[in-house]
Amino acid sequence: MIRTFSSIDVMYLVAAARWTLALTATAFCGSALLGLVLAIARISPIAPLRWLVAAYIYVVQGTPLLVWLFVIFFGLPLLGVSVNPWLAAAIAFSVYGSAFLGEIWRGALISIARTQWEAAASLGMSMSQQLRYIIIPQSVRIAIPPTVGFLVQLIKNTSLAATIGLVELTREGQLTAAGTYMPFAVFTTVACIYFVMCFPLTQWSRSLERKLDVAR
């Protein structure tokens, strides 16, 4: 029996959005941790390390996110590692996101004038001390707007997790559309929920960009 699309279905969609946000938060933390390592490695004086990290970034950025989802979800079990859709999605998004955050943050680090690095070195600071006390505090201002922009893209990209069966907002929309035969109404609602999640972050990113640009 076909049922109509009702307020209860909307509530289910809103409830499913919490898994979208949870996946986004998990993936962003994973991307940030790995991305910071990649950014620092990219400016390392050790050339082979820079080349290795650059190759990793080029490969990841040049491969569709959907492919990484399939590789993790279907590939790891072939190696004897059992993963559920949630873990597979978290790993895939973290790997994919790290390549982009790594480049964003590398750009912020190298944007700091070379004289700042030289002044820190003249004080006898090690590489880690230069980054901790001099370079990173200045580069954070530059990195925040594009990082927030990336976060918006990450929220929208989590919709791909529906392809491996993770029940987040998009997957719940698919299930609801199949049960009500009202895909236009369902996915219009899904689009509105995504908009409500993304629009404030987009505005915040633009506001930060204007404010921090003036602060320069």
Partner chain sequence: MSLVDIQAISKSYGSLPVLKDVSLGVAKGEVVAVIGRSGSGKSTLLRCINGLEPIQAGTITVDGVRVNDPKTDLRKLRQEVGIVFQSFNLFPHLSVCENITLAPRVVRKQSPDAAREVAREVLHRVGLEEKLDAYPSQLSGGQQQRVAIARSLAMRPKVMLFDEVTSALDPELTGEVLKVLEAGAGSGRPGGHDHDPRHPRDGLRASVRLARRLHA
Given for the second form:
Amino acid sequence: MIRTFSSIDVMYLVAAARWTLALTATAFCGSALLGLVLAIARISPIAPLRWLVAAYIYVVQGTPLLVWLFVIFFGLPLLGVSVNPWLAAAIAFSVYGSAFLGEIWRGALISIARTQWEAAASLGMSMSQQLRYIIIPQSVRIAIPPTVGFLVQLIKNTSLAATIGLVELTREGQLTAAGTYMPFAVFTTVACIYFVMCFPLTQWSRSLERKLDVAR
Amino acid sequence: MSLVDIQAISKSYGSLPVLKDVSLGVAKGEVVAVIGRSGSGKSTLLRCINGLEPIQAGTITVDGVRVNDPKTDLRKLRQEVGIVFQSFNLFPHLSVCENITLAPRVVRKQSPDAAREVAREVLHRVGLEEKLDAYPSQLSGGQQQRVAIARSLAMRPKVMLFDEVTSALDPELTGEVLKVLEAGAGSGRPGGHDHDPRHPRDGLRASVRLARRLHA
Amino acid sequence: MRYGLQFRDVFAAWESLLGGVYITLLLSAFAMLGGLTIGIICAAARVYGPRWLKGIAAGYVEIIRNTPLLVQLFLIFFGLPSFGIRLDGLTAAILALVINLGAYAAEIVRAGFEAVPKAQIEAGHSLGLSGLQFHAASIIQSRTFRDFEVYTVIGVLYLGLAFAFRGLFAGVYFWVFARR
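Could you switch over to the form predicted in complex with the partner chain, since the one displayed so far is the form predicted alone?
Zooming out: every chain and molecule, the one shown earlier first.
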């Protein structure tokens, strides 16, 4: 049945955007947890650990997100885990995002002068105390602008989850386009919704970056 | 027996020898100034004493604890060995009070109130009581260095190491820091080193030992 | 149920994989050349152009950078036929990649013009080599029905390409900047 593209469809698309946001939030939490571990492992004194994590980051950054999505979506069932687009997408985005957040945060951590580590160590603090009280609080300021930039990338990249059948904004757009035969109007609307979600974050990231430049 | 006992230590950065067969004993309450040309290894010697730098030969013992022993808990050792750096190395994201109380609280497990009391007392000794809630960036260089001294004192160390603590300061600001050092020596805290030979003569009741063989 | 991994079928279809690699390289080459050209024009417009041109260039960059590549591709491939512009898959993909990369390249080139150090963490990633999975995968899958193996092999192929290109660019960089 062919229907016209009406304001109801726009409402449906806006409603579908909440799944894009939910997937972004899930993926960001997974990426952040794993990414923090990776960032700290990358600056650890244990060389083999550093190499292992560097290799992981190299492999993940050297392969497209879409391939990760497919490998996990089709690979999980082989391990006996039932096929669930949400789980597959959450894992794939977390794996992918952790490699990028790990690198961003490593950069922020190593931007803190070595003398800060030494001053903290000289007061008898353990490695984890030095990280927790001295290094991480100082590197957060530096890490925020690129982390917000990463969030924008993540929102856009969740569109790829449409390819494994997860009904978020892009997939909803595909379905609506198929139903209305008005793909141009539909995908323009979809693009507008993405823009509304991403643009404020992009601007925020930029203004934070400018502030940081001035502060230096 | 010496509080700090250095026996024939050697230290090199790669193929560059820095310390060669250096021995030194410092008794409790004694003030020793280590003097030598810049680049002769004075800072390195101090950094070896609290284990910031590994040594290749010889032994360093502080209060009966071997520094260069893999079994030694460097965190324990460093609680007893305070060090004040040339470039202050205060924690810029923490207030003066937090700078001073952080290690007593998280390392020595003092209660916040007790730690704050100690902070007041050590700040009084360096004449900066009124700066308790200031941030390092709001202080002059001389004041920052006095806070750094107070931060070390708050841990009640058995040994204090001063690494050219006035060399980063304008000449008119060195006086206030030197006064604090004098007062410190008077209260029986062993001291460290300074590259300006005027300082020991001016103030500290120093037993100056020129470590002739510091330079390889 | 035991599931034995069978990569043999996948490798048996090596000709399809090779074809996919070829298309990936083709897309990447076009995207980089076209994207860089647009990027330079766009950056020049934003720095030296009259006000209205600056506005258009800035609008283009913002719109592209804040929407997903996949949606841009759908707009071109599914949307343009509404206006009578019908493109085949390869042309649509090249067009989408050029337009997409142009916006990122514009930011990089502009940063160069203005000598402003910028966090460009995201920029390179839109350069991600795309296309292999769309072509090779569909061809092989229809023969083998072994998705996991197919995509694992494709992932490894991408990794190899990424490795080769990083090495290549590092070599070119060294040759151009470091040798004198």
